[in-house]
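Given next, in structure tokens, is a single chain: the form predicted alone.
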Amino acid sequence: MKYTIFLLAIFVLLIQSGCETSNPTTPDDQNDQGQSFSLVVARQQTAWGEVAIYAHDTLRAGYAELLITVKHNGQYVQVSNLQFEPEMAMQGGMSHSTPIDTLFWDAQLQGYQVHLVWVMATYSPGGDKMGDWTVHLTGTIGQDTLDLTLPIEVYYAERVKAFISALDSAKIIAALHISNPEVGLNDFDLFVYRKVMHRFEPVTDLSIEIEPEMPSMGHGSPNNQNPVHIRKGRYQGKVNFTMTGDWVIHTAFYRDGVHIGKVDFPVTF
């Protein structure tokens, strides 16, 4: 009886060991540097290692957070003079960049976090191709050079709006970001930029007023806080949703008390 129990114990240990070694967790299967950045949106091998770009989920027009990891000779490393340059090559032959809110080294995740705003999608709502997004990465790692261009797919979402300023006819881009809308008071970010040639410059001197409305029910909601500028064209405020459903956030922009434009952001949850 003791001999049978001993053999059974060895058998169980062998089964457990086999299960553990048959499903290894590596960066090739998922991002072991940070589980929240679980989706690989771009990856390329190099002569000295690998560069990968991760996201929380599918990239859509509007605010996004990325994690860039650089593996050099088997180790995650920092890059000297890292440059991150996204570019949209339009179908008509023109090109433009997209605004970058911040780029920083995350020691815990062993990679670079990039927070940015995709100003447009790769495809229109009807499925027509608008252009191609790429990200150009350059820098140095010891004696080696980083110089890669990676393709990126960005899907449509109605989170980016544009209007022409009534003051100077500048094209203004505004992007709304609410992490997980819910009933009650929600923090939100509003990113505002001015298009200058193929670049986007932050607009920092606006007063912004919001008014949420639920068109299907014919009412709004009280106790909202208009967004105020905090840095580089990023404004923060609070919006109150009194119930679930289809909302529209009417957003008006002012400079020195003069109304320069208005956009509407749909939010459904």
Second form
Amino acid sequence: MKYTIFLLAIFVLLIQSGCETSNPTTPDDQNDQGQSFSLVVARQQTAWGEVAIYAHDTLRAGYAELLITVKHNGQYVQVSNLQFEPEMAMQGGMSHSTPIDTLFWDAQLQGYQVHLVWVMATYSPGGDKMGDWTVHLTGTIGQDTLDLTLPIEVYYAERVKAFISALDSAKIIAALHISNPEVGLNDFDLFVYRKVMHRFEPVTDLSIEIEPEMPSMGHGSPNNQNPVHIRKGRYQGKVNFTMTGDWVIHTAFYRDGVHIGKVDFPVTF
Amino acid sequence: MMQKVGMIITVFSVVLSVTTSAQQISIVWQVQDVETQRPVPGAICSVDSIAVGVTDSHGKLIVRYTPRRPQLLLAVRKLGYRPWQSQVTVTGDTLWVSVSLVSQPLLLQNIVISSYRSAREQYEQNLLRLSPRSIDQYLAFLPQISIQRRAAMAGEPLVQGMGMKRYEFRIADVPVLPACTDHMDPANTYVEPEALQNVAVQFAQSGGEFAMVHFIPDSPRMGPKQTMWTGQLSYGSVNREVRAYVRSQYQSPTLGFIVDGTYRRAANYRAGGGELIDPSGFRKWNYRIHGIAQLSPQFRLSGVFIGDDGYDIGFAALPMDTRYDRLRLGNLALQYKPVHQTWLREAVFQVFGSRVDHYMDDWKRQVPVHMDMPGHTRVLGGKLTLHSTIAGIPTKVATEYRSEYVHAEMVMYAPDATPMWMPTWPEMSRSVWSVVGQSYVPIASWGTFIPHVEISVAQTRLQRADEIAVLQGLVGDFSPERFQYAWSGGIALEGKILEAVETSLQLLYQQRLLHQSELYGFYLFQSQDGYDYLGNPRLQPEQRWYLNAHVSYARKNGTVVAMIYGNWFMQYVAASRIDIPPMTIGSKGVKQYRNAGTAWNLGLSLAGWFEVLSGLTTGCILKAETGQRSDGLPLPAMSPWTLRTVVRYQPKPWWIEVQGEMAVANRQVARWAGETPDPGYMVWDVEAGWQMLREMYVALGVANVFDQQYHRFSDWNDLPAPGRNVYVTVRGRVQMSMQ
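What does the same protein look like in the form predicted in complex with the partner chain, given that the last one was the form predicted alone?
Up next: the whole complex, starting with the chain shown before.
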């Protein structure tokens, strides 16, 4: 008899847990690229609820996708006039923002997706602190006000490169994003921005040429497609990796046929 | 010996029981080789000049026949043997005919069975078999085969200049798929000469390829109870090779077994002039269990398992070596042979399988980037073969299904870098179904007309999405599934046109199933021309017309045989350069397999064998090949004029033998395939032996007596051949009869 009660209790628990996991507003749901927002990178309680920022993985310099959820009186809600302002306060006293590609409400995930490029990391490759990233969120939820500053840690990755344009001496930031590199043809995004004061503006009029190379073997690969501009400084192309290992994508930038700079992106998988 | 050579046949058994001749009788033929006492399959038996059937793999044929008169003219013919015929009187309801054929020293054969057996006969095969040195040595004497050496252990046979992509390997009727992308594991690697009965080179019934090289191990025999143990030990100085062979054989009236094994170990060898060829050593085990059982008068079961394990095999001609190379092979056959039916003479059902695991690496080499290249192949299948006599015409029909699996990959280890992986043969499965039919239609008393047709269909599927993606990244989109079919058909005529003149003519049209390297090979580096090779999934099947003719003139004390063959290839598959970056360090570029129009080649050979004096025999074979593509480029692997000769003097129990091999300089080379001109050479071997007892002998020889530095035209990257090699072989056999 006691086994029957025990089994019944487990059954009820399972049913209950099943009800909970059927909630469509969990951030563990996957985005349209099949990736899960499973890591909480920032969370703060408020008088009326909670704000949390999720990511697919540890945040690293370069392109990232975030999910911001706002729970108001137990419900995931939208925020009127939402402002999302990341800021890096550098050790030397200077500060700057970071470019945001897009921000939109995801009804399925009941949160805001933010796609952005972290132009630098909190720590250097050697582990020295270079500054502090924060995210300032503002907006209104009914009668309540959202005004929070959340600290964010971004780790080093060699996915963002900078160069000075040979034409106008502007500082150009380029970030490479390959979602899941594998052998064969890979789609990739290249984000290109110009630094203006402490902000970043999209650069939309470049011709870009890429040449992948495997330095340890001294060979490249054929059938690559140079990236072309899609929107707001985002360029899309294809790169062909003929084997796993350490690759370098040599990237050259041209404006009106004039070579303005080049950077190298290492890719290892 | 003279009597043996001079006579055409020996009849061992005669008429047994007695009945009237007006009734139907059974004629039971047992045909064997007079020298080896082994069965002769494929011999055409006739009664009163009408062919009644062909002997099976055990040399047997049983037919029902209604004699119209008491005297019957019985005859047996088999290319490579002297024809036999005899007049017998019917005195019972069963006529037992046991025929021992004497080999007619052809150096050439054409239709199905190769010249190997006959060539071996030229060297007094029973003694040469007692002191074997390598499979390559035997194969090199075949008129249509050259050996491409990449290492000391075993070379790749080239059949009429065609490499392994264009023909199929079988051992004991089991297809064996090499697992190395660099041809480091041709199937002759897995066969030791002590366990070999025959090598058949077929240009028809070749499994969807242009040819088939079939290594047939010697079979256990059934007979009076007997057990035999054989042991052999050899040593060669040029690479300090030790070779040990042991064999246990048992036979009873209904059961036969052979269990044998060979161990070989060799260090690096020295080429002529003293150059050390490093690395070229190896270690190797080969073992076999082979059994046969007569389950009932109609049913016979036979099975064979062969294992071969090679380790640390140096390939001096290549940038990599073999860490291990393993074969496992098995074949189980059930034979049904009805005694009283005339249309179905024999049915054989077999199930078979083989697997090869090969591991190539370069850890013995000083290279900036080390590599591992494992490869695996599997074959599993079944075959049904029916031998029948329909309307008096012996006919063979066979159908076979096999499932194949192939995969090879490479991992590179650069210093301070992430290991790099890529497929070299994407994981591929292939189902192949084939049907073949062949008849033997007698043409009066002159000869036999042999039509043949074969159809093979294959469904190929690439298995892994990541490997498909990497290949598509290079060659564009293609379907990972591919349906192929290949059919071949042809005719052959063979017979005697004069008393001492035998001739044959064979004409074939063939298509072949494409090789995985040609379809899906991924950056396969070929060190001879220095290019990376890419497959081409859109390749069209290669086809050819094949013509072969031979004529032989045989007298009591000698034979001369001339042969000519020609191939006309269509959609000829060759690699040509494409403009994409190479991958291998030091590679000159990338080539991709393409259909390169047409091509032709032509081969000639002239062979002779003479008994000059009693006990003094001499033989030779002269051969040459040439070929060209439609764009004027020469075909690769074409043999220049090459002469091999042997003189043997055998005043028993001693013998002494001198062998010579010489070739003219090879200037018509395919530079586009990485070939370079080869100088001519002349090499001499000498061997002496003493047969102490009937079952024991010792042989002492010196190969490459003058320590010549040379290589053959086909040797990969002009790999120098071994220099002077002093070798000794001791062999003994113990035989015990049991009651």
